[in-house]
Every structure is written in C-alpha cells, then in structure tokens.
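Quick heads-up: it's one chain on its own, the form predicted alone, in structure tokens.
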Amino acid sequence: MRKATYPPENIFYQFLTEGSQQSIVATGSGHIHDTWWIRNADSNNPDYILQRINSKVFPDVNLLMSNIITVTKHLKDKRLDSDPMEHLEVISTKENASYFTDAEGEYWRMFRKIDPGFSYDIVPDPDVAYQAGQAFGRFISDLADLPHTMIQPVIPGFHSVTMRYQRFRQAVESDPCKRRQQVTAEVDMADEYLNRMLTIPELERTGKLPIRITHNDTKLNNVLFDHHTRAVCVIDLDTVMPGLSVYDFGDSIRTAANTSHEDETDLTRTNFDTVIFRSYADGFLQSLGHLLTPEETHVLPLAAQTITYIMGIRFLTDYLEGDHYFATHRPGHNLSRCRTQFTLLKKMIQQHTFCTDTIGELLEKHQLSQKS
C-alpha cells in the first residue's frame, strides 16, 4: 500500500456519510487500489468502504466513476426488496460529486460496505463456485437491457491479445531491467501458445461474438457472500466496459478453479479442478445461458484459457518492465504469477474435452442446447 499524503482518518468527514467513525483499517488484496475498512460508530449507521484511486492506472476519474455510477444506478433500478443481491452504492462527497479530490491531487471515493461481505481467494467448496457463476452471469444478465454505447472503455484493450502479446514483446526486446535471462522458458511458452489464443479475438473482429456491457474483471473475490454462503453481490466495478461475456467466464474460471494462490512458488499445487468448473458453469449458465448465443457457449472452455494466457504475459510483462502495474510483495513476485498461470494454462488445456463436453451437458440440463 502506497503511503497515503492525506490522512485517510480525514477522509470521511467529506462524504456524505452517516454516523462518525470509530476506526479506520487497511484492507483487501486487490493489486491496484488503496482500501480502508471505516467502522461506524454508530451500530445503526452502515460501514463504509474508502479507496484511494490509482490514477496512474486510470488516469480518466472522471469516466472511471461516470461508468461505475451508471451501472450502479441500472442495478439499482432493477432491484426489488425482496431480491436476495445487492448492488454497490457508490457515496457522494458534500459537494455531490462521486470522489473527492485531495490537496496533494490524490482521488478517493467511499461505497457503503455490504454486510458481512465475506470473500474468498480461493474456492472453498463447488457450491461457492456456483453461486459466484449465478452472480456473474446474473450480473450480465441484469445489464442486457442497458446500451452498451452508455459505457465508455477506460482501459482500450484491455482484453486484447493482440495488444498484450505486442506489449510483451516489446518488452523482452528491450529488456529495460535485464531480466530476460531469467524467464527463457516462459517466453517460449508465450510464443508457442499464441495462435491458439486468437481464435476468440477473430471471432469478436468477424462479429461472430456480441458484445455486452461485462466485469472485466471477474476473480472470485470480487463477488462478496454472506453468513451462508450465499452470493449477496458482485463488486469491483472499475473495469465494467463494453466486451465479451466469455471473457468474463474464462476470468472467474482462472480464479476460481486453480487450486493455488494466485501467485503460488509450488507449482506441484496448481492444478484445474475439474469439479469447480463444471459447478461455476452451472450456476453461470443457470443465470445468462437464456441470453447467450451458441458461438459464445461454444467457446467458453477456450476463453478461459485464453484470459489465463493474458495475465500470464501480462505478469510477465510487468516483470520484465520492472514491477510497476501490479503491487509487488517480494522480488519476483510477478514472475511467481506467471508461472502459476502459465502452469494452469497447460492444465486447462489437456482437460480441454472434458470441459466443452460439460457444456453441452449443462446447456441440456437448462434446456437451452436448442437455441440457435
């Protein structure tokens, strides 16, 4: 966590928040922002959750929060008081904006926290994995009806195979911290595995796949649970842009069925759990199969591998660049992510059968194998 200029202590008194606060801790995992848990008070007044935004990474404010605000908005029309799924609600400064700015030019923005929010880094069992399919599938399902020219991209490309593999090269050409050395075989690997990654990317450019407003960035701890292990609501909503439902599939698959951390030094733990995937599937195909059409269900078990193959060059990139995308916690630590994704790269292929044969299964099973 980057030292903050600005106390985030006094952070608080310039939203639009209830209650006072009691105490103020760092949290959460995620590789980009800063994250401090506020604890009111007042037992009944809600928690709140602080961020300070990483700029470098979204240079755009502006348009990062104007897309967070106009799905937050859409989900919360689409609620009823019964439903059992929440949705983020993003609090307004006192001068009604949707982030404050600091006197050091630092951006913070505060959400109400959902209670009690659990979420995991790892599966704990394959009804977890269920109903994190069911929250992100229902949450692409619940955007269907918004244009998706009503969200802006605020990284250009950010799936893109194309741009990734382009970007890596370039940085093992130039070699700017001299660490090629270090990772001959995951270059290899990089290249070998290419023209299979660009199978996805030309169906999308032959209009093949559709595009929908999706996550982008669907690990499994971005959807919170509650006390029963039910999924309460989907999180994260810096990288909501217009792209492919099968991306965002393929992305909680890489999460949610290794069966390591993410950023594993054993490699003889990371394997696909088979079991796992077939459940997300389940539960994602039980929220968004009535939607999707068949060239994408034809490709999910390939986007899966293809989004481990983006951040397993995308780690590597960063590595060879010298460490200043993704927060590190040790020396190599972006190399021990790649590896753990190029690792579970290779398992999601050879299990590749099994997994297009479970699609079918599970298409059968919502009687949706029909649709055409």
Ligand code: ADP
The other form holds:
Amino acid sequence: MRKATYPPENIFYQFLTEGSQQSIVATGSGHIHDTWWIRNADSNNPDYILQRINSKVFPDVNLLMSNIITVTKHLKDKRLDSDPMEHLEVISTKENASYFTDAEGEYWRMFRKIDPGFSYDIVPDPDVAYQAGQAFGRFISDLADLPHTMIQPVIPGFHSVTMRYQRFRQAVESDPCKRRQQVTAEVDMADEYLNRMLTIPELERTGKLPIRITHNDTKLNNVLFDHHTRAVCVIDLDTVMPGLSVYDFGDSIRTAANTSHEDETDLTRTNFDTVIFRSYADGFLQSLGHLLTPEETHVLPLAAQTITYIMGIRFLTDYLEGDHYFATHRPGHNLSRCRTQFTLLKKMIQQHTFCTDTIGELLEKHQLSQKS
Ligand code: ADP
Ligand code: GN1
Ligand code: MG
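What I would like now is the form predicted in complex with the ligand, since the data block earlier showed the form predicted alone; can you produce it?
Now the full complex is given, and it begins with the chain already shown.
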C-alpha cells in the first residue's frame, strides 16, 4: 500500500453514504489501488468499499470514472428485477462528483459493497470456474449494444503484444536497476515465445477479430461470489475499453486454471488445470457463444497463452524497472510472478491440442457453428 497521507477514515462523509462509519479496514489483493472496507454502524444500511485511485496508472481520473459510470449505468438498465447478477454501484460525493480529491491531490472513490462478495485467488472447484465464465461472458454480451464511442481507451495499447514487448526490450537494454543478469533465462523465454504471440495481434490488425467493449482485467478475483459460490457481480471496471473478447477469456484462464497463486515461488505447484479450462470455457460459451464468431472461438486457447505471455513480460519489465507499477510485498515479487506466468505458459502450450478439442466439443454442446 502506498503511504497514506490523508486519513482514509475521514473520507466517508465526503460521499452520499447512508448510515455512519463503524470501522474501516484495508481489504482485497488487487495490485493497483488501495482498498478499504467500511462497515456501517447501522445494519439497515450498506457497507462500502473505499478506494484511493492509483493515478500513476490512471492519470486521467475523469476519463476513468466517466467510463465506469457509462458502463454501470448501461448494466443497471439491462438488469431485470429477478436477475441474480448485480452491478457495481458508484456512490457520488456530496458535490455530485464520481470521485473526491483530497487536500494532497489524491483521488478517492466509493462503491456500495456487494454483500456477500467473496473473491477467489485460486479456484476452489470447477463450478466456480463455470460461474466466472458465465459472468464474464455475460458482461461482454450485456455491453454489446453500447456504442464504442461512449467508452474511451483509458490505457491505450493495454493488451498490445508489440507495445509490451518493446517496453520490455527497453527495460532489458537500459537495465536501470542492474537486475538483468539475474533474469537471462526469462529474457530468453520472452524472445523465444514472441513469434507465437503475434498471431492474435495480426488477426486483430487485419480486422479478422471483432472489436467489442470488453473488461480487459478478467482475473478470477474480479468476479464476486455469494455464500453458495454463485457469481454475483463483475468488479474492477477500470480497464473496460474496446478490445478483444478472446483476451477476456484468456485472462480468466491465466488466473483460474493456474493451480498456484500468481506469485508462487515453488514452481512445481504451478500447473495448468484442464478441468478448470473446460468448466470456464463452458460457462463463457453458454453466455457469450451466440455472439462469438468462428474466428474468435478458434483462437480462445491461443488467447490464454498470449495473455499469460503479456503478463509474464509485464511483470518482468516491472522487475527490471524497479517495481514501480504493480504493488509488491517482498523483494523479487515481480520476478516470482513472471516465473509463474512462463511456467504456466509452457504447460498451456503442451495442452494446446486438448484445449482446441475441448472448445470444439463445447461448441457442439452449445450448438454453435464452427465454420470460419
Ligand atoms: P484493484 O484494481 O486494485 O484490483 P479492485 O477494484 O479489484 O481493485 O478491488 C480490490 C478488491 O476489493 C477486490 O478484489 C474485492 O475483494 C474488493 N472489492 C472491490 N469492490 C468491491 C465491491 N463493490 N464489493 C465488495 N468487494 C469489493
Ligand atoms: C492488475 O487491478 P488488478 O490487480 O485486478 C493489472 C492487470 C493484471 C493484473 C495481474 C490496470 O490487475 O492488467 O492482469 O494486475 N491491472 C492494471 O494480476 O494494470
Ligand atoms: Mg482487481
């Protein structure tokens, strides 16, 4: 957590919150913002989630929040009374703004807490993966009629392989923290895999994959569950932008089908879980399959590899640059994360045929066309 200068306990009354603040505790395992859970003293009123926005990662806070407001409003309008899924609800400030700026120039925002709202860093069982797939698939499907001009790219090139690779090479060449010697094996791996990872970008460049409004940060802990392990809400909408549906699929597989934590240091624990791959894909195709083109379904397995590669080089770049982007909690944390990604990637590639066959079977199961 970044050093807090303005006390988070003083923020509650800046917003149009109901009830009163009983307690405030740091929560969540996200890598970007600082997050607190505010318990309401009055049990008839909701709890809240307070975040101090990371404005180094999101310098245009107006744009960030305006995208989120547009998306949450659209999802709200889509929601039926009987709907089991909730949408994220942004709480306005007393000045009717979507965020509060403190005296130190830090930005804060508030959400109604989804309750219960459990998040998993590791999948406990295949049904959770199915539910997550269904929720993230539905997210894209619900936004399919939102005009793209309503959402502006908040981090341009977020999933661009070439941009991420160039940035990585710059970090290798400049080696500002003199760490390159420790990572020669990882640098070699990044170079060796690059070619394979350029397939999807080429399909995107030539218009063979449609651009949709996508979430772009579909890691497993960005979907919340109730007590009965039913998905109830997709959160972390910061990176909702025009993008590729297949990368949303891929980023969930990268996290959900990894048998270890993202920062595991014992790499023998990092394996690719094919049962989870199948369950997640089943849920994703159940809710989004009707919209996906054959070109999209064809590259789902490769998209999981590509996103895992991107994350591997992003963690490695941050390690080489001195750990200024992702929150780290120990020396070498980003390097551990990079190593799990490359280990997982290797195992995903070994299972490529299995994954392709599985997608084929699921397309039949959901009676979806496979011709491209
Ligand atoms: P980051 O970008 O840092 O990952 P998130 O928006 O994902 O930030 O929030 C971090 C964590 O806070 C989530 O993983 C979740 O546990 C919790 N959280 C965020 N928003 C809510 C919410 N509306 N209701 C319940 N929990 C939430
Ligand atoms: C960050 O915010 P969080 O922790 O859900 C990152 C994602 C990465 C992820 C890796 C804005 O996501 O792109 O996939 O870490 N978000 C941003 O765990 O860079
Ligand atoms: Mg998150």
